[in-house]
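Single chain ahead, by itself, as structure tokens, in the form predicted alone.
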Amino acid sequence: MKFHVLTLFPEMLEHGLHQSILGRAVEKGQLSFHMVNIRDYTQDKHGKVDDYPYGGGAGMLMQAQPVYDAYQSVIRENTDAAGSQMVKKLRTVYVTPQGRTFTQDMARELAREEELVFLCGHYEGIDERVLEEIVTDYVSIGDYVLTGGELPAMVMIDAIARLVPGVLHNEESAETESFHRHLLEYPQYSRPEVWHGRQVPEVLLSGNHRQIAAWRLEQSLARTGERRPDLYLQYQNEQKLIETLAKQKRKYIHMMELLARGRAHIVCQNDRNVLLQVEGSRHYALYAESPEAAELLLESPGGVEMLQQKQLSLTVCQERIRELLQRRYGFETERVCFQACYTRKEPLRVPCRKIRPLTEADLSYVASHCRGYEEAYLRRRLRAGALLGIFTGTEGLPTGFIGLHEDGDMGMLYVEREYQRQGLAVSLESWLINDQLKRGEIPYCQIAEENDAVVGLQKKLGLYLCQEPMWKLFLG
């Protein structure tokens, strides 16, 4: 992932961002920091980048021209082979107390970008005209004022960068720390067992992983209730929703797991009816007990905001609600699916164990067999280590693969024709199921209605198939 920072003090960021974990990630090529000194782009012979504001007032204001030209220097770096400027506008974050408050959810969303631009202000701010021209996100780290935007930019970059796959040594640590699932992290202990008369809790020395996990959850709940009652209320609300959805587990396993894995947030809610958004995406899921309840959700501020977006997908599991969404809101049916979930706790046998995560080097191979997916999406899944390849040929190339989608379901299963009917699909999905069981998740998949072969595979592996269809709707 590449970060561009427009600043008056590049040395400050260079020193801070090339240390410790982030510094090692830069050395490995997982992160890249590009500091752009705004002062290098001023047309003033004395190097001035500020001036008095029109209308009077205290302080000075950063001028539009040097900021804009500094930004354009970044854009010029992003050209195609023919020298044409990139079509997609880089997401540009202006660090300001007037912006949305930065959160862990926002960090996850921004970590999905391949490049980000941060604009650091100074003095009394920046000329509004250039902000309107280049800024996509106005973000604050809190309700207080600092001397410049460099420190807040470093805070946000650190939070975002550590979510980039491969930056942290422990792949699970980013998902088990503070704020995951609205719970604060449990107490942690290291050697010695006794320090200043204080003993490490016995359960942590027991070696019983189930008891340790239960103790940690108990401690997280207690700590969150005491220190962050606001987060604790959110957690309790989501648990109640999961209990409601569990009454029709096979039908709503996708929403249960999105909430349980901390991969979605509640857009709007009315009693037990809820609209979820998959973190950092335009994928939504709706649970409503009637068309009238669904309509109330979509007419709420959160629902209206969703409907104003372009190119969003919405998953629903009731025929009458699907009809309402198509008739009133203009949704179109993208595909019809049936859900299957693995509810047992025992891991499956994996006949072939020559399985490992694929990397970006395998992008062309994966893309050639996943024609229904955008290359940018496949690249994100590869970076996340969410695509597994199986290697049974003599050339050292994958002979098939399977993946975990951003919204949590298993999919993208492919096996080379000459290697079919040899148990490769069974091995791939069994491996992926076992990996999810280790994390305490319930594996599930969504099968297109006409895909009888995949339905047969799920039954063979012991997944339970929901007999009622679900609809993937699209709004352009």
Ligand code: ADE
Contents of the next structure:
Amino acid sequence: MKFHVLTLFPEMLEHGLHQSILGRAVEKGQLSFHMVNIRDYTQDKHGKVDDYPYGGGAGMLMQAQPVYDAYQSVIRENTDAAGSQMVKKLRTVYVTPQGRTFTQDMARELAREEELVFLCGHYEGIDERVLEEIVTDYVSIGDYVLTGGELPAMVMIDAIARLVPGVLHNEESAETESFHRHLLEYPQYSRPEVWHGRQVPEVLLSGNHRQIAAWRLEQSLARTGERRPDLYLQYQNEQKLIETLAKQKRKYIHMMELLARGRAHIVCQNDRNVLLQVEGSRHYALYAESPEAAELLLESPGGVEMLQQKQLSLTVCQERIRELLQRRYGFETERVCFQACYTRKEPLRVPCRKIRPLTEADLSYVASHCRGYEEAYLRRRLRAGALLGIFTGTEGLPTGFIGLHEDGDMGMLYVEREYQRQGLAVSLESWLINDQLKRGEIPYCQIAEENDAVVGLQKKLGLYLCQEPMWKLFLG
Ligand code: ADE
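Write the structure block of the form predicted together with this ligand for the protein whose form predicted alone appears above.
Now the full complex is given, and it begins with the chain already shown.
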């Protein structure tokens, strides 16, 4: 991921961002930081970048021209070879106390971009006209005022960069840390066993992983209740929803797992009816007990905001609600699917174990067999280690693969024609199921209605197929 920072003090960030974990990620080529000194772009012969505000008032204002030209230098880098056409519009974050407050959810969403621009202000602010032209997001790190945008930009960059797949050694640590599922992290201990007369809790020395996990959850709950009762209420609410959805587990497994894995947040809710948004995406899922309840949700503030967006997808599992969405809100049916989930706790036998994660180097191979997915999406999945290849051929090339989608369902299954009917799909999916079981998840997939071969595979592996369809609806 590439960060461009427009600043008057590049050294401040340069030094801070090249240390420790981020420094290592830069060396490995997972991150890059591009500092743009706004002063280099001033047309003033004395190097001035600020002036008095019209109408009077305290302090100086950063002028539009140097900021705009510094920004254009970044955009020019993103032009095609002919230098004329803009390849893409970059998300540009202006760090300002007037912005939305930065959160872990926001960090997750921004971490999905391939490039980001940060604009750091100084003095009393920046000429409004240039902000109107270039800024896409106004973000603050909290309700206090600092002398400039460099420190807030570093705070945000650090929080975003560590979520980029591969930056942290252990993907798991981003999942179990504070704020995952609204819970604060449990207490941790290292050697020695006794320090200042304080003993490490007995259970952590037991080697019993199930008991340790239960103890940690209990500690997280207690700690969150005590220190952040606001978060604790959110957690309790989600737990109640999961229990409601669990009454129709096969039908609503996707929503249960999205909540349980901390992969979605509640957009709006009314009693047990709920609209979820998959973290950092335009994918939504709806659970409503009746079309009337669905309508109420969609006409409430979060629902209205969703409907104003373009190019969004919404998953529903009830025929009458699908009709309502099509008739009243103009949704179109994108896909009809049947969900299947693996509700047992026992791992499956994996006949062929020549399986390992694919890497970004396999992108063109995966993309050529995974039509219907954008390359940027497949690249993100590869970086996250979410695509597994099986290597049964002679030339060290994969002979098939499977993956875990961003919103948690298994998919993207492919086996080379000449290697079909040899159990490769069984091995790939069993491996992926076992991996999810280790994390305490319930594996599931969504099968397009005509795909008999995949339905057969799910039955063979012991997944329960929901007999009722789900619809992926599309708007805009
Ligand atoms: N610039 C000055 N104070 C700030 C804050 N709290 N958040 C973001 N940018 C700022």
